[in-house]
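The form predicted on its own is given below as one chain in C-alpha cells.
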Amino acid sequence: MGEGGTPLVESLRIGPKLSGVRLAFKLELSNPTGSYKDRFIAAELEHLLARGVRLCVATSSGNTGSSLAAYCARHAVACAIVVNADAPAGKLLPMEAHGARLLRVPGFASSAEVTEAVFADLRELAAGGRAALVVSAFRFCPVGMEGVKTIARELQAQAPGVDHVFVPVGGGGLFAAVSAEMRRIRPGTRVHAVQPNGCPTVLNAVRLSKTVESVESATRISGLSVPFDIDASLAVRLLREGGGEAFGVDDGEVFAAQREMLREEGIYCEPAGAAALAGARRAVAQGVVKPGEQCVCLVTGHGSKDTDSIRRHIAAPGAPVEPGGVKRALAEWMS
C-alpha cells in the first residue's frame, strides 16, 4: 500500500537551538496508516498469505491494529485485536471501520499480570492452527519484524553520515530492528533508546545491569506502555552491543516536545513520536551528542491517532465571529 519510503526532514527551528547539533526527523507518520507498523504488517501479512492464513488474532496499543485492520481488509483476511481498554479513540476508530473485531481489556498494557495472561490465551489459540498470531516482536513475527530494517537502510541512503539515531522503546521490536541492521551497515552510527520513565523495562535492566523484569505501567505515552519482556531483553543485549544509551523521559518531557514539533516544525505526531526528541535533548544535556554531529530521531506515529493529546496543546478552540466582525477581529490580532 506504499508503506516505506518515507522522508528525513532537516529541523528548521528546535536543532539550531540544540548546541549546534544537526538535528533532522524520519517522519515514519507518512506510511500509509500513519506509522512504521506498516513495515511490519505488509512483511508479516505477505507470510501469511502464502501459507494460506485466513485468520489473525493480535495485540495492539493502536498502531498495529490499525495497520493490520487495513491491510487484512484489502486483502480479506479476518482479524481480532486485543486492546487495553483506554486506547486512544484515533487508534480505535480505523480498526473498526476496516471491520476488525476488537477486544478492549481493562489493565491489559499496563498490568504485566493482565498482558501476560492475554497473551497466554493467544498464544494458546494460535497453537491450534486456526489463527496466526501478530505481534510486532520479534520473538513472535521475525519475519515480519524483517520489515521494520528496511528503516535503517534508508536512514543510510539518507544520511550516510548520520552519528546518532534516537529511537522510541516500548516493546523493544523497532529499536532492535534499527539498531541491528544499522550495526550491520554503518557501524559508527551510535542507536539510543528512549523510553518513559513510567514503563521502564528497557531503562532498569541497562541502569542496574540486570535482566528485563516485569514493571506495573504508570506512563500515559499510548504505543510505549508495554509492561513486561517482549523484545526488551533484545533490545538490551543490541543496546550493549551498539554502544547506544538508554535515555529515560518523563510523561512531561513528551508531551513538551510534541508541542514543539507541532508549534516549531509543523509536524503534527502522537507523543510516542515525539519520545525521540525528548530523548534526544537529554543526550545534548548531558554530553553524549556533541556540537557538530547529526541526529535522527524517529517519527514513529501521526497525530490522528491520538487527538486528546493534541488537544491539550490548543489553548482555547477558535471562536465564532459574525460576518461583519472579521476586519475587526484580525484588527486586533494584527496589533
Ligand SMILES: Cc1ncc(COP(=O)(O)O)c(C=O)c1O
Second form
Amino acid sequence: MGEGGTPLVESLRIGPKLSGVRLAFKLELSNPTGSYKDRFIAAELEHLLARGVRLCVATSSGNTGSSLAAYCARHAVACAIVVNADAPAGKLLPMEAHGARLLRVPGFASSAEVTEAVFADLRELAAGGRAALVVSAFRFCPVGMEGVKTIARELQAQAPGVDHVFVPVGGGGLFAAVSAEMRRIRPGTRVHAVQPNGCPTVLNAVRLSKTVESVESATRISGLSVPFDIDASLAVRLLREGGGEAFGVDDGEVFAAQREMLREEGIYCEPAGAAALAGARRAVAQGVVKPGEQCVCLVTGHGSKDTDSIRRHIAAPGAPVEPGGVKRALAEWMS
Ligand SMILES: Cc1ncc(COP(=O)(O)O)c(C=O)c1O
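Could you output the structure for the form predicted together with this ligand, given that the previous block was the form predicted on its own?
Every chain and every other molecule in the complex is listed next, the one we just looked at coming first.
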C-alpha cells in the first residue's frame, strides 16, 4: 500500500537552536497506516500468505495492530489482537474499523507478569499450527523485521553522511533493525537508543552492565511500554557492538518534544514519535553530539493515533463565535 519511501525533512526551527547541530526528521508517520510498522507487516504478511496462513493472532500497543488489521483486511486474513486496556482510542479505532477482533487485557504492556502470561498463551496457540503469531520483534517474526531494515537503507541514500540516528525503544526490535543494518552499510554512523525512564529494560542493562530484567512499566508513552525482554537483549548487544548510547528520557521530556514538533516544525506525531528528539536533546547536552554533526530522529508514529496526547498541548480550544462577531474576534487576536 505504499509503505516505506518516507521523507527525510530538515528541521527548520528546532535544529538551528541546538548548538549548531544539523537536525533532520525521518517521517515514518507518512506510512499508510501512520507508523513504521507498515514496513514490518507488509514483509511479514507476504511471508505468511506464501505459507497459506489465513488466521493471525497478535499483540500490540496499537500501531502493529492498526497495520495488521489493514493489511489483513486487504488480503482476507482473519486477525485477533491483544492490546493493553488503556491503549489510545486512535489506535483501537482503525483495528476495529478494519474488522479485527480486539482483546483488551488490563495490565498487558505494563505488568511483566500479565504480559508474559499472555505471550505464553499466544505462543501455545500458534504452536498448534492454526494461527500465526505476529509480534513486531526479531524474537517472534524475523522475516517481517527484515522489512524494518529498509529504514536504514533509505537513510543511507537520503543522508549519506549522517553521524547520529536516534531511535525510540519499547521492545527493542526497531532499534535492532536500524542499528544492525546501519552497521552493515555505514559503520561510521552511531545509532542511539532512546527509552522512557519509566520502562528501563535496555537502560538498566546498559547502565548496570547486566542482562535484561523485567520491570513494572510506569511510562505513559504508548508504544514504548514493553516490560520484559522481547528484543531488549538483542538491542543491548547491538548497542555495545555498534558504539551507540542509550538515553533515558522522562515522559515530560517526551511530551515537551512532541509539543515542539507540533509548534515549531508542523509535524503531527504521537509521543513515541517525539521520543527520539527528546533523546537527541540529551545527547547534545551531554556532548555526545558535536556542533556541525548531522543527526536524524525517527518520527515513528502519527498524531492521529493518540489525540489525547495532542489535546494536552492545546491551551484554549476554539470557542464558538457568532457570525457577526468574527471581525471583532479577529481584531482582538491581531492586536
Ligand atoms: C510509534 C512507535 N515508535 C516506536 C516503537 C518501538 O518499537 P520497539 O517496540 O520495536 O522498540 C513502537 C512500538 O510499538 C511504536 O509504536
